[in-house]
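Form predicted on its own, single chain, as structure tokens, below.
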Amino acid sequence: MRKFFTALAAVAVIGLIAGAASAEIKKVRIGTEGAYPPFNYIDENGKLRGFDVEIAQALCDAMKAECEFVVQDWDGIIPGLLAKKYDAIIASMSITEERKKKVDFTDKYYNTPAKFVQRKGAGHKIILEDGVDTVADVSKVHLNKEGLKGKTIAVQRATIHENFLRDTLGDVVTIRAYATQDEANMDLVSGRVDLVLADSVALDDGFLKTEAGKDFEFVGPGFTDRKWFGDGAGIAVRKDDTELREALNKALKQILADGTYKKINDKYFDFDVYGG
């Protein structure tokens, strides 16, 4: 009996220690890009805005922790996390096997396909099949390599979209990689490139629905092939930060269940960005 009560006491102590450790997350420094509307961007007043930003704040609120945002260029965003400039990345970062070698991820917090954009009437054909809306396995479609041969395609540097382009069309097209998505979009407007590839929502809200994008349109299907596009966008944390990852996952489940996520979703999108 004594051993039984001793074991119970030990369990209680462990529980108290775990609870105390969990309660230690008082502040979370969030790294984000600030150049990827509508997900994260700097508004006309110099304020950080966007879906990623509001989701981050909602997660901090659910954790009863203070949020501090750190703006970081995209191509340095993982190195910045590893250097402890911030504690987590909430910047529309897709969960891929390659990235998981360096960082850990929470569950996804949204999932949208990649698409190409062209000038209206340009007539580019991305794949040879007709009536294909979403491509989850590129090996099952025929990319129009002959028709795209010699074209120049813009993409943001160090992204899943750049990897996809280089692996699937790099032998027939010229790829121009840019520091930000806005720079890629503007070279499409200026006629320096023939097409842009990026996340479909970022292109729609951040470009096609703007004055600069009025003469442009989507072309071809959406691409979701897990080999390149992973399992949706997740929150990256350092590999040894299990406590923060689990706290963020718990908070994500909470905001999905209590309607907070939907409220933020509906502010930015007229569809469910969380995805299947």
The other form holds:
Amino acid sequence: MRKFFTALAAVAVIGLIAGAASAEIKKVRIGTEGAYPPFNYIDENGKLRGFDVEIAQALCDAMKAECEFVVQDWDGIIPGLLAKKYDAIIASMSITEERKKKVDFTDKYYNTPAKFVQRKGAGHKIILEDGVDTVADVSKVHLNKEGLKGKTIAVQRATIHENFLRDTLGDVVTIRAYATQDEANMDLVSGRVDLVLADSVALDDGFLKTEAGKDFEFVGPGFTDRKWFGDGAGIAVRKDDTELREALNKALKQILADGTYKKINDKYFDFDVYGG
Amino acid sequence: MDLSIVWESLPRLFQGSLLTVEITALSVVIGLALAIPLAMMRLARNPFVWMPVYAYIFYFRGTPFIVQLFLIYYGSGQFRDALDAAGLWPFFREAYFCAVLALTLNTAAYTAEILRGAIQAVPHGEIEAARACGMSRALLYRRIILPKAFRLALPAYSNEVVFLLQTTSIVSIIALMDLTGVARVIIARSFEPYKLFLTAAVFYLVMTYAILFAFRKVEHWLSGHLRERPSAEKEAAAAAEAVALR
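Moving on from the form predicted on its own, please list the structure of the form predicted together with its partner chain.
Entire complex below, previous chain first.
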């Protein structure tokens, strides 16, 4: 009799585990920043919008899950995920080695280079080499340390751009780290800082193409060095949440294949942000 | 628990605390210097004198500090040309200046209100007595009203200084590397908010304790006349005892 119960219990346990593993994900809480146009921002009606938000919605539709968005300041966005305030971060977060120590990432869902912006005609020189479009390995070019000495550069706090600046130019320039990209841009406009470094698309659509950014321009090459900029933007999930990660990866493949991704891409950009 | 990140961060957090102490001290000193005339103007009978001061105090007490700081820092950025023309831009360009300016204006408003209450609480009899002695208005303020008002205001003012210290944690939003700002920069790469903010909290507690300790000393020093004196009888008894023991 006892054996029978043991067997029954074992069957029940196995059943539970199997049941949990195959249970569909019904609801996903998604953390995003809401201050990074055109990727994620809050419009004048207080609604969350942007490329990240629509991709997130498309992924949830593909997973047949319900999505709930949680807005969280950027520098607390990983701690918020670890504290289970939400289950995934879809907020243009680059997949980097540093972050991988704390969270897991899905495959990338877009990849765009980082660039500097200056006031038009300011004539800053970022690297000594001429005619370089993209820098995939910073050690192969020469940053213009001499010319940038004493300059002030603005970045958003807790970003790959801040890390890159601190590691490559931190010894010669003053770095000012702001809570949001908009605040960094505002201080470029007011003239408190000489340069801003950020994602090129965020700078282009969120700043250069706006009224405030009309006197400013890109300077220097695009930076894509994997050491800092990683493999593009991915979706971060908690390390033990393999199931959600796999479901998101599957959904991502699906929306890339069925044209949903391209539709969202074309709504926001006139080029392919998915990258090579 | 691995505390090496805390240990490694201590020198940088200490650096940040120095900035916190610096901007707190500067704002407290300038703010107090501004608050004394403001409190007196607030009590003036002439509406052209008290109304602007009332409006200023009302604004700074009625709005959150973060809004005041944003207005002064990013607001001044919008008026760069005008400030340039007036030669003020080199000041407003610096986040440090904007932070101290905002903190000073904020604390001056609160302190003026504390002092106003204290001045009004000076017993009428003391003022009458001074007048009866023929003191002029200036002398009356200098010898009687202000010293008494300071003693009365001290407990409330120590609160204001502690609040100001806590308020400085907001200046990191304009990219100043105060204690909170440094903690945030370290968290950005280590993703250890609990350990670092707890450590920063300990730093703040130590600073708060230092402020409270200093105020206790000042209060003790200013209230000697209120404490029980060693009475003549007790002293005589002690002396007699000493003689008997010999």
